[in-house]
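Only one chain is included here, represented as structure tokens and corresponding to the form predicted alone.
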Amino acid sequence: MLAARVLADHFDRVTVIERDQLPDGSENRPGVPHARHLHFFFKRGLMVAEELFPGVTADLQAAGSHLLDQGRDFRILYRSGWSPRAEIGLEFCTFTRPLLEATIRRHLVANPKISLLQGFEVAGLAISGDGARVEGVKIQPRHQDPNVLPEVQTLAAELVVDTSGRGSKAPEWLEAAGFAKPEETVVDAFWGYATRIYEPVEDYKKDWKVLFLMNRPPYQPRAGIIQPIEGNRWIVTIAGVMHDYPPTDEEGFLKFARSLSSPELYRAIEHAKPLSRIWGYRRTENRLRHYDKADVPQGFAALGDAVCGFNPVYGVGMTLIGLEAQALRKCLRDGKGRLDSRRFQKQVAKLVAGPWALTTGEDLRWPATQGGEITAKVKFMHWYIEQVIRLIPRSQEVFRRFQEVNHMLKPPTALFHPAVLGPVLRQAFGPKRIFAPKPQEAPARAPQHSTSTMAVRH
């Protein structure tokens, strides 16, 4: 929807093709299976949404979303201790995915240039006679009689933008049109998570609004988070890595919650009222499609999870697609309304590179991870980030700068600012070097085979 808003500034008509029949209000829908799990905006993502849809933040808050400060309102248990408790000026907006979609959709359809085509799916690309350019898409109704041949029609377009998510079929469309599929890189640590909505105990005493218990690679694979959402509710997600998938039955869910690195999450939900069933999710691999290196035809562009689907545990996707929408706007402005597809895909690749290095680098800490390569650079970053995390509990300055990178307000290189680098070097090599005892390895856990993610890189 962010991309559609950008396109409306440069084209007379923008058609958004939706495979679902969209609900009138904020309800879950089949085409977004991950919608029942944790969603939020980092500060940069919220800034972009507000820029494209003025007033959307106020609308979200009026509907019950929560605008929180990541220092004052969070209690985060890192592997080195609890995060500092002081306001750091980094807003974090929590909501359910259906509320976000419904709120932005109201802003979107108010634009007379934008229309929604519901209940259709794309079956392929329409290519120019010389085979060099995309000139539209082939579409068909999603629900039809299986005994009748699908009625395929062509929707002409000057520009086709694929934002269909990690399940994108664009590589197959391009191949069918005579272009090579983009190469892919996949890094999978086999995360899985389970989510449930609760009504909090009314008089439960706590000093946090968001509680996040991180796992501790490579020996403690479990994590959990409680986040407030609209309707005076909590959304609670527990997660495991290396096939240590949390159960989706009542007893197993609570037992898993009780096994986390602090009893605080279990205590909070032990007597809370469940308001939903428990939903599991395990499609958590990091998948990067290298459109920047592919022979992408003019008239076609891809962004969001269609290009790079991150492990949802790290929560970077929604903010990153906002930055990619801004890049789309700049490329269209520079081209006076025409998009150089190859240039745009290279811009997307640059935006993706930093978050990709950080998220896959974290997943490569786990011995069972498949894909990727533990290079000398990755080993150094593992060591350096570990030093930064060790500093967080006793340095509000380091914590703030670390979160500025997470919120995508600053690039990963900001972690080498003297305010961070100096303490890291003193901690690692100075005369008052602190040695933390190495936790003992947990017994090897037999892989569990069942359905599959969560960790938010806070």
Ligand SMILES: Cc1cc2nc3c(=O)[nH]c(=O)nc-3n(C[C@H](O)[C@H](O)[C@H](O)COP(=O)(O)OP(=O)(O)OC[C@H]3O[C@@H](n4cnc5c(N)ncnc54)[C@H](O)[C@@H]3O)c2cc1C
Second form
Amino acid sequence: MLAARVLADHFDRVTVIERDQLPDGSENRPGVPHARHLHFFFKRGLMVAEELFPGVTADLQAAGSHLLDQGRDFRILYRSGWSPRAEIGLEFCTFTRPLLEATIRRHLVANPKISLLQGFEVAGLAISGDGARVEGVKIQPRHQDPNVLPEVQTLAAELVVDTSGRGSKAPEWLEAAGFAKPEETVVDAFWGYATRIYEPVEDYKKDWKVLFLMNRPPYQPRAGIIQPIEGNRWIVTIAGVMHDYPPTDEEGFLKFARSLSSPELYRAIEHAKPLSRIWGYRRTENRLRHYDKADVPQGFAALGDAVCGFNPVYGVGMTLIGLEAQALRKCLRDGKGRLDSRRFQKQVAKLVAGPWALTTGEDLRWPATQGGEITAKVKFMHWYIEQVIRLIPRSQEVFRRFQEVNHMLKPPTALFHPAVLGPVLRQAFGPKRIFAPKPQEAPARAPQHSTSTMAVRH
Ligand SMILES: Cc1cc2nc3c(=O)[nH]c(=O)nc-3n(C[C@H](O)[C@H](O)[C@H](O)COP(=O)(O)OP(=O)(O)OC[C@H]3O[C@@H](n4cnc5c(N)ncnc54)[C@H](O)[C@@H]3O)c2cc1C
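So that was the form predicted alone. Now I'd like the form predicted in complex with the ligand, please.
Now the complete complex, all chains and molecules, led by this one.
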């Protein structure tokens, strides 16, 4: 939707083709199973959404979303202890993903140049007679009589932008049309999610609005998060890495929640009222399609998860799409309305590189991770980030700078600013080593949950 908004400034007509029938309100739909799970916008993502759709933040808030401060409201239990609690001016917005989609969609369809074609699936690319460029897409109705041959139509377009997500078939379509398929890199730490919506206990006493209990590589694989959403509800996600998938049955879910690194999450949901069933999700690998190195035909571009899907635990996907939409706008402006596809894909690759290095780097801490390589650079980053994480519980400054990178307001190189590098070097090599305090909560995992050692063998 962000890309469509950008295109509308340069083309007379923009058609968003969506295989689902879109709901009027904020309901789940089959095409985005991940939408049932916890989603939030980092500050940079929210800024871009607001820039493209002025008023969207206020609309989200009016619908019950929460605009929170990363330091004041979000308590994170790192492996070195709790994050410092103080306002740091980094807002983020929490909601259900269907509410976010519905709110942005309302802004999108208000633009007379944009139309939604619902219930139609893109089934291939239309290629020019000389085989040199993409000239449109082949579409067919999603639901049709299986005994009738699909009615495939061609929709001509000056530019086709693939935003069909992780499951994009564009690489195969390009290959079928005689273009090189982009190569893929996959780094998979085998994370799994289980998510449920709760009504909190009235006046439940807590000192957080969002609670995130992180796991601890290499052997404590379990994490959990509670986030407020519209309707004064909580969305609760528990997650496990290295095949330690959280169960989706009532008893198993609660048992898993009780085994996290602090009892705080379990305590909060123990007497809360479940409002939904428990949904599982396992498609969490980091998957990068190297369109920047492929011979991308003119008339075609790709962005979002269609180019790079991240392990969702780092929450970067939608914010990065915002930055990619801005890059699309810049490339179109520079080309006076014409897109140089190869140049654009190189811009996307540059934007992806930093978050990719950070997320895959973290996933490579887990011994069962497949794909990727533990190079000297990765080893150094493991050491450096570990030092930063050890500093976080006692340094608000380091915490803020670390979060500015997470919120994509600063590039990962900002972690080497003297205000971070200095304390890191003093901590690691200084005469008086100050050790980070031990986590305030001892790991509360019961021995019968120790599936992590099993998982390591996979
Ligand atoms: C469990 C989970 C939690 C996450 N949490 C966060 C978070 O907190 N913050 C964050 O920033 N990111 C988060 N992400 C990442 C975020 O969801 C993705 O980065 C984002 O949804 C990608 O958007 P997209 O438009 O590229 O693809 P999608 O959201 O996958 O959308 C693709 C759309 O294309 C449609 N489609 C697919 N194929 C076709 C076709 N052939 N024809 C027509 N239509 C088609 C689909 O129906 C769908 O509507 C999370 C991801 C997961 C899995």
